[in-house]
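Next up is one chain by itself, shown in structure tokens, the form predicted alone.
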Amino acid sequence: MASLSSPLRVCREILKELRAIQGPSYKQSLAYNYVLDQFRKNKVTGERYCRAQQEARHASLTYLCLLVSTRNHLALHNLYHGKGERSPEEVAGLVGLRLPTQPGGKGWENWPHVI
């Protein structure tokens, strides 16, 4: 899906994931004025074959991925970083797991003592 997909639909990706990685001033950012600039140099020409634009076109389908990629990892460090000592049963949540139940106590609490 992503070698099919035209350049400014990359470069809309690209700067949606700087819009969501850096808020609402992105567009003072040098990584949007870069990638803004880089697509503008490298639109499409007249020639048959330009190996600069596929250079080109590889790159930001490699940066992209890299974004993507890492606000992924983001969220899921986030949600599974350590936050100190757990429960059993809260780790067990965590990778969809309950704990067993004993409805009637281990059974050892109601043993006769001997004297």
Partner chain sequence: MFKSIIRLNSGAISFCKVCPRHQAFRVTLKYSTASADRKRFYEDVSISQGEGGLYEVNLDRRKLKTPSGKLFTVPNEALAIAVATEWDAQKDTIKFYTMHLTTLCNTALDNPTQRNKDQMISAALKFLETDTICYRVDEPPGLVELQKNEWDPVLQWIENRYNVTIGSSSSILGPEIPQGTKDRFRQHLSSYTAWSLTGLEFVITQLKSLVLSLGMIDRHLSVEQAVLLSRLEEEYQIRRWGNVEWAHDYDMYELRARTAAGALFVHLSSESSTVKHKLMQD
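Since the structure above is the form predicted alone, I would like to see how the form predicted together with its partner chain looks, so please show that one next.
So it's only the chain below, everything else dropped.
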């Protein structure tokens, strides 16, 4: 994406992230209303260099970075690190073998025999 210099773009990106988190009902969430509220409140200022506006802009960029990074981190984690161990059937299948089946059980399933 091009440089996020305008507050409108930052606001849109944050709302996009919120929609990705919450699904179709994101417009009723707390964060949605709060974010829109904050952006509206900080829009109008009479000064040319408004320190509060700079602070708000930095805070909005920081929050956007937080949302984007957690989403990407989770996605990468699920993609590369989420699988866990393979079951014995899958391991056998890697070399083209199948596990033997024994209809009566292996005989030691209930060992030690508890009465």
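Numbering follows the first chain given and starts at 1. For clarity, every value in this text was computed on a predicted model and none was experimentally measured. Rigid core here is just the name for the largest C-alpha set that superposes within 1.5 Å across the two forms.
Superposition on the rigid core between the two forms places the CA atom of E90 2 Å or more away from its counterpart.
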